[in-house]
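Given as structure tokens, the chain that follows is alone and in the form predicted alone.
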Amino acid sequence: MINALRGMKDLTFEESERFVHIVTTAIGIAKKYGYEYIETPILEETKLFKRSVGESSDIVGKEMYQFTDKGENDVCMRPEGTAGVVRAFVQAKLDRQQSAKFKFYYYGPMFRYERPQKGRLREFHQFGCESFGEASVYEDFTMIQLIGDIFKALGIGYNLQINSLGCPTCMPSYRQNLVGFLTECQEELCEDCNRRIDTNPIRVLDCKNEKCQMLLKDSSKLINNLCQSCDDDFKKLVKLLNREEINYEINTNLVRGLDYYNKTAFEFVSNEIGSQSAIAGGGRYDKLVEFLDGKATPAVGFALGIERILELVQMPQIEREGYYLGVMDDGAIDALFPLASRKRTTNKVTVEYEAKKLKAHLKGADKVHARYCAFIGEDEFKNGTIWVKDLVSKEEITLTQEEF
């Protein structure tokens, strides 16, 4: 028997539509605020991660699903969908648009090669909405308030943690600082931040070393070190979520996991799925569309990890619809057929090919949630009518084929 590779998934039955009931929630939404469909490929080239998450970030050192195709070029699974949309974006020339605002969402499969685990798989899902041309810290408090209406529809409880992760006018004074305490301390701290003090030091914040984290207690906290524009954003933003009684926490090592981020960082958490905490996460990242070859555009998204909520999602009470059709005799199943065509214009049909008993029958519409059970029977098909059940108001009532 040939399974499926290790960390790759078959989503089925009540998992199925957990997962479409996630997307088509999200999307109602995300429609809601203003947002339109994008599609991306799986398939980028390797530099665009490398320029956009970050040659330093693990995605790029150690997940990415890399290879060269057949054309000697160096292609990747995409292992995450901003890059994506911000390449189309360029791509578009969107970007040339003056004072121009597009706002997507997308979902699709992503891809790194780590140790799977609970909520964390190499193939796996995510939800995404990304903003352009809008530079207002109240564009990122509203696209806060747009994942907390999808949690919130799919009945998921959350922490939101928030963060501001400066600007290139605050970040390097205090990169330099912060490489200094790392480098007087960098005995004790793990491998992983070793490594990063001279690549990436603000990742640091981030590790989930314990050790590490209760050395970086005594560390300066970049929001004490902002300059006036990125100050005022981030009080703004605490603000706004006061003002709407929006509960959070601002956690001063929330830098998110990718290098493109600055000013607003933010994640939602929760405590029901393990130590993989975070359920959404999401920021503004100004420069991006600049890296990628653009024109300077402001820019803030967000992307829902679907496995990682899949267990927490209350499905609502499924209401049954449409009509089952079954019969008693073989001879009878060929006039099922136009009379299904018909229903199936403005309804859903299930239609049963095997010749059964009523009793039989009911039990089939039930486990398809019909509303309608029509039968014929020896007498029905002797009469050219056919015998239906309302399910919900369990009226009967016979009618010729035709008035059917």
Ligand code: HAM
Given for the second form:
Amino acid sequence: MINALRGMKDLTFEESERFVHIVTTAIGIAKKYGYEYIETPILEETKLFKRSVGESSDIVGKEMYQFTDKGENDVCMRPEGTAGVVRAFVQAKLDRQQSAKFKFYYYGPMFRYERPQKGRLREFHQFGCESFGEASVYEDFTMIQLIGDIFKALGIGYNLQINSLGCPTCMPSYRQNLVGFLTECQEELCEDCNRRIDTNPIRVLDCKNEKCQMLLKDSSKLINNLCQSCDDDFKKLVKLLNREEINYEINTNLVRGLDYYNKTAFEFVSNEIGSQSAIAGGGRYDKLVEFLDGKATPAVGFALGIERILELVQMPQIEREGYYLGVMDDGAIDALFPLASRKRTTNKVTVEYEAKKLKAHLKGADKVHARYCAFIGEDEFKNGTIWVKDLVSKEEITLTQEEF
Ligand code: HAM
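Give me the form predicted in complex with the named molecule now, not the form predicted alone.
The complete assembly is shown below, putting the previous chain first.
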């Protein structure tokens, strides 16, 4: 038997129903906020992710599904959606349009060669939104509201964590001070953090090692060292969240695992799904379009992890709908098809090809959650009629096939 690869899974039946429910709910809400669908390839040039997600990130450094294709191109299965959307935005020259404002949503599989565990897969699915051309912090707030609306519609509780990652004006001097601080306590930091001092010192802030976290308690925090513009925006965001009574927590160690962020960073966390608790994350990435050879365009976005949310979502009660059609005798089956086609123009229709007794058909109708079970038995076949039972009201009726 051939099994799916480690860290990759099949979704079927009730689970795949919930998957579709999450995606359709998220799409409905994203559309209300003015987002339009974008589809980008799963396979991209490796350098796209190196340049955007960052060479020093774990994703690019350790987790890429990277290979050389038959044309000797260095390619990679996308580990996330933002880089591809930005590439598409620049490729379509949308950055060149006057006061260009574009909002895109997407969903689909992402690939990261991580150590699989509960909530951490090698192939997982994200739903995401990317907003281009809006520098205002109101857009960051609106995006947080959008995610909140999705979780509300899905009936999911969460904790929102926010931080500011500064900008090229304030981040470099903070990073320099942090490197000084980390170098002084270098010997006590874990092996990973020692490496990060040179490659990506900011990532030390969200190290999971308890000892590193203890040491960091005494380090100065970026939100206390922001430039005027970043400080104003962060205070404004906090004010808007307070005003709209959206609960949040300022997490000064929230740096996100991707290098393209500046200013607002946020994560939605659930305390009901174990250690892999981030159910959505995102933030502002005002430099990425430029970095990928486009015209400077402010941008903000997020993605949510569908498999993690699957664990939290209850399906709404399935309502009975449509028709189930069955016969008692093989000879009558041909009579079902014109009836099925006619009904299917406005209804969900299931046809059972195997001739069975009525009782078995009623069970079949129940299984597919049909509202009506329609049946051609011996008498009905002879008379050109059809027997119909409403499985909600329990009413039974015999109609001519024309009337049906
Ligand atoms: P991210 O935080 O890397 O951000 O991923 C977003 C969400 O994807 C996470 O919060 C989590 O729910 C889910 N996720 C990530 N890795 C896994 C995994 N191995 N298994 C299952 N679920 C996972 C991004 O990807 C950014 N592109 C978000 C963004 C969009 N920022 C701006 N625009």
